[in-house]
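One chain comes next, on its own, written as C-alpha cells: the form predicted alone.
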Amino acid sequence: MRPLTEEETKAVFEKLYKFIGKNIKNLIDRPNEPYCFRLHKNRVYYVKEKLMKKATNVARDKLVALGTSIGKLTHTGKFRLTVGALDVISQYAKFKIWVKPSSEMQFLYGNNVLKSGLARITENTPTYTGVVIYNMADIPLGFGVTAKSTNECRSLDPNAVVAFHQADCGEFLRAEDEL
C-alpha cells in the first residue's frame, strides 16, 4: 500500500472530474474526517486517513484490501473505474439519469440505456460526459457517459442509445472473481 504518484493522481482525478466535477474537493477534504487515495497491487482505494496509519501494521503481502476499491490502474497507466466507486460518485454526481422499472433489469445485465426506458436526465447534460444511472427511487444502480445531450434525448427515437453502460451493481454476481 502506497501513495499515488503524481502521474496516478493526475489520471485517477482526470476521470473522477468526468463524474463529480469539482466536487472532488470534497471527497479528500471532508468535514467529519480526512480521507485519502492509496494504491495496493493496482487498484485505487478510497481510505479514511486514520484507518490507512493502522493498517502500516499489516505488512503488504499480508494486507487483502482497505477502505472502498474505486478503481484501477492498468498496465498501459490508464485509471478504470469500478462499480466499487458508485457510492463514492453518487453522492456528488453533477448529472444523473433515471430508468424506468422496466428497464432497470436490462441495465443491470450490462445494457446501455435507451430512450424507451429513459424516465428523466438532469438538465442541461453535455453529450460524452459522466452520469450516475438511477431507479425511480433514486437507488444508483451504476454509472456511464452519455452517448446524447439532454436536449438531443427529447428528439431520439425510442430505440437509440441515450447513455453508455460502464459499471453496474449486477457486476459483483457477473464478475465477482475480478472485483
The other form holds:
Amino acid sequence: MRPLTEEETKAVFEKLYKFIGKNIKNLIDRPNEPYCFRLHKNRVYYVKEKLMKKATNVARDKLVALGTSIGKLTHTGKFRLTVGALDVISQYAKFKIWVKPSSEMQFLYGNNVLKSGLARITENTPTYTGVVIYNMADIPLGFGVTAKSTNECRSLDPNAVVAFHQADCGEFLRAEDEL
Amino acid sequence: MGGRLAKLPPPVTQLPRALPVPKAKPLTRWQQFAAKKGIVKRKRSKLLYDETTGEWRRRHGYKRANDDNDIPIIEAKATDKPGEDPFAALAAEKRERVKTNRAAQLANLKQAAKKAGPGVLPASLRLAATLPGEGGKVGKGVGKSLRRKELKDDIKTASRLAGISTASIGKFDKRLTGEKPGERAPLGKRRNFMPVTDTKAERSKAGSIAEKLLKERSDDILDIRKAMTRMESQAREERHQAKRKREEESDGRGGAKKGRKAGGGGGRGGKKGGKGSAGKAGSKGAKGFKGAAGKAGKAGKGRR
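Show the form predicted together with the partner chain, please, the one above being the form predicted alone.
So here's everything in the complex, that chain up top.
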C-alpha cells in the first residue's frame, strides 16, 4: 500500500472530474472524517485515514483490500473507474439519468441505455460526459458516458443509445473475481 | 475425362520493395571512355588454348592457361643484362599492374563519392574512416579526435560498471583520486514515494493537484458572478462606442475646427482617433475606450 504519485493522482482526479466536476475537492477535504487515496496491487482505494493507519499493520502480501476500491491503474498508468466508485460518485453526481423499470434489468446485465429505456435526464447534459444512472426509486444502478446531449435525446429513435455502460451493480455478481 | 483443363502458372507473391530504389552510380573513367568510343563489352570465353601444353585450359584459376609460374625456361635476349632475374621481373610487372588497377579503382570511388555523396560507395567502405590506402574523410566514418572521444566514453562506462558491480552497488567504496562524486553512481532515477502515514502533506499535495486541474477547466465551470461582470462590461463598452461614433459623425458634418476633449480634435484628428479607438476596443475590452480617448485627444493637440 502506498499513496499515489502525482501523475497517478492526476489521472484519478481527471476521471472523477468527468463525473463530479468541481466536487473532487470535497473528496479530499471532507469536514468531519478525512479520507485519502491509497494504491495497493494496482487498485486505488478510497479509505478513511484512521482505517488506513490501522491497515499499515498488515503485511503487504497479506493485505487484500481496504476502504472502497474506486478503480484500477493499468500498467501504463491509465486509470479505470470500477463499480466500487458508484457510492462516491452518486453522492456528488452532476448529471443523472433515470431509467424506466422495464429496461432496468437490461442495464444491470451490462447493456447500454437506449432511448426506449430513458425516463428522465438532467438538463444541459453535454455529450460524452460522465453520468450516473438511477432507477425510478432513486437508487444508483451504475454509471456511464452520455452518447447524446439532452437536446439531441429528444429527437432520437427508440433504439438509439443514450448512454454507454461503464459499470453497474450487477457486476458484483457477474464479475466478482475482478473486483 | 471431358472438359477443358487450364494449367495456371505457379503462384508468385509480389512483395513490395523493402528499401528505396538505389540511385544511379556515376560512370567510372573507363565506362565514360567506352561510352564515348562506342566500345561494347564482350563476354570472355571460360576456356583458353594454352600454347605450351597444347590443351584447353581455363582462363583464370587452378591450372590456368598461360600461367606465369609455369614457364620453365626464359631465353635470354640480346638486350638482357647479366645478373637480372627475368622471373622476378615478370612477378614485379604483375605486382605493378595490380597496384595500378587498385589505384584506378580507388580513384573511381573517390570521384564517384565526390560527385554523388557517400551513398554510391559499397557498403563495406561507407562507414570506414578512410578509404583503403588513403587518408582524409570520404565515408561517414568519424575522424581521429571523435574516435578518441568514443573510446574515452567506452572506458568511462566500463569503469562505472565495474565500480557498481559489488555487493552494495559501489555505495561504500572509497572514491579514488581524480574521480568525481557522481561518476560511479548507478544510472537511473530511483522512485521516491511519499510516506504512507503522512496525511497532512498528502492532503495539501492532492489539494493543489485538484486546484490546478480545476483551473485548467475553469471555462467549463460556470462562475455566475464572473460571467455577469464580463457581460456588463461588454455592454457598457458597446454603448460607449455607439455614443462616440454618433458624436464624431455630428462633428465631421459640422466641419468644426474646435477640438473636443472626448471626441478627438478636428475632422482629420477625429477620423484618426476613431480608427484607433475601434482597434483598441477590439483588443482590450473595458480598458479600451479610456486609452483611445487619451490618444485621440493627444492626436488632436498635435494637429494644432
